[in-house]
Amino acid sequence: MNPTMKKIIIANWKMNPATPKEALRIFSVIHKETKSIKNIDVIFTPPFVFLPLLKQAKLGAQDVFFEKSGAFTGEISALQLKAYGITHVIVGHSERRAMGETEEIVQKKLKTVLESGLKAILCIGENERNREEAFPVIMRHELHSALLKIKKSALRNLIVAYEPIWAIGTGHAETPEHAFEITILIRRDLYKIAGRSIASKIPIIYGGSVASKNAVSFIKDGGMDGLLVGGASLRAREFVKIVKGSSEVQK
């Protein structure tokens, strides 16, 4: 955990909830209970249609297109997101990769986000739990291919999210101890790619069945700079517990 930065807790609502009324209800509870917490950045990434409702929040997008403008029906550009006040964008989430997003597309999206001055949350993670691989080959490949041809200076806006695919939505999270080992290996490769000065300041966060019962351990024992929270971020009281618990961890 980097002692010089705020911890980052990201609420990834995915394609939920069903109505604006429910989105506002969830947000209102969370915002009321967490707005006074100063040592954590709480970022909301709701579906695009709900972004206008959450103007009091720090907002992120769940996806982006890699072109600046043009005849791309249904897509949204990084420049449009930035103009609207969005500060963060999730790139390369495993659920999008599963829908056909290639490494080339992930790289293009990441480059576009970073060069637009937005913060990119790059998701990497292995499909299966395998303790025989200290640093799974697929994770290293995802990391290196995504950062290909991106200027080192742009990497100051990078956040890396370790999301073991086998843990997402299963209720079976990685152990904080193993997550800590993975963090060290990710950081080591970031040193090689970006240099120590920049890499040491890149936050590494954890996602995958995060809940109030394990959140503090991932910050305290797992050395994480924050959390990417899926299902639990839709349960307002549960997410508040995650944020408050994480805020109490001493750097």
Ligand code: 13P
Second form
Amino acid sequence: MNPTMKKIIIANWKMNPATPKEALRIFSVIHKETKSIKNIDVIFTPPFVFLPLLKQAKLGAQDVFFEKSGAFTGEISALQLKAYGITHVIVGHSERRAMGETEEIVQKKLKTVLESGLKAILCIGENERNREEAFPVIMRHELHSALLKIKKSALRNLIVAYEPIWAIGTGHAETPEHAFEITILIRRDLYKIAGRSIASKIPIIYGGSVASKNAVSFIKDGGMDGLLVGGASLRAREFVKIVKGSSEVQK
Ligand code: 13P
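Could the form predicted together with 1,3-dihydroxyacetonephosphate be shown next, to go alongside the form predicted on its own?
Following is the full complex, with the preceding chain placed first.
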């Protein structure tokens, strides 16, 4: 954990909630309770259709297409996101990879996001709980392949999210201690790829069954620069606890 880095907590709502009314309700509760917290960047990544609703939020998108414009039915470009004031984009979430997003697509999307001046939240993580072997291999595939064609200077806008797939939505989070070990591996590789001065400033965050009962420990003991929260970010009071607890760690 870089103590001088402002922590980032991302509410990834995935394909929820069902209505704009409910989206506004959840957001209003969270915003009211957390807007005065200055040492945490709270970013909301709602479904695309709700982005214009959450005008007061710092916003991210859950995905983007890699072409600038044209005949790509159903897709949304980085320029369009920028025009809406969106600052962050999740790239390569395991749920998208499971739907067929290849490493090549992730690479193109990451390049597009970073070259557009948006911040990319690149998700990497292993499928099975196989501590010794799985993660270094996955990292080589996912981290290295995603960063292959990216200029070093563009990596200033990178955030790496370690999201072990087996921990997503299961209620079985990684332990903060093991997550800490993984961040050391990630950081070491980032140093090799980007050089010390850039790599030391790339936030590494954790996602996978984050809740109010473990969030603080991920920041404190896991050395995380932030959290990527799924299910718990839709439960307004629970998410407020996560943000408030994390903000206390830094005081
Ligand atoms: P959960 O917090 O629901 O496990 O989801 C994590 C995630 O995938 C965030 O992107």
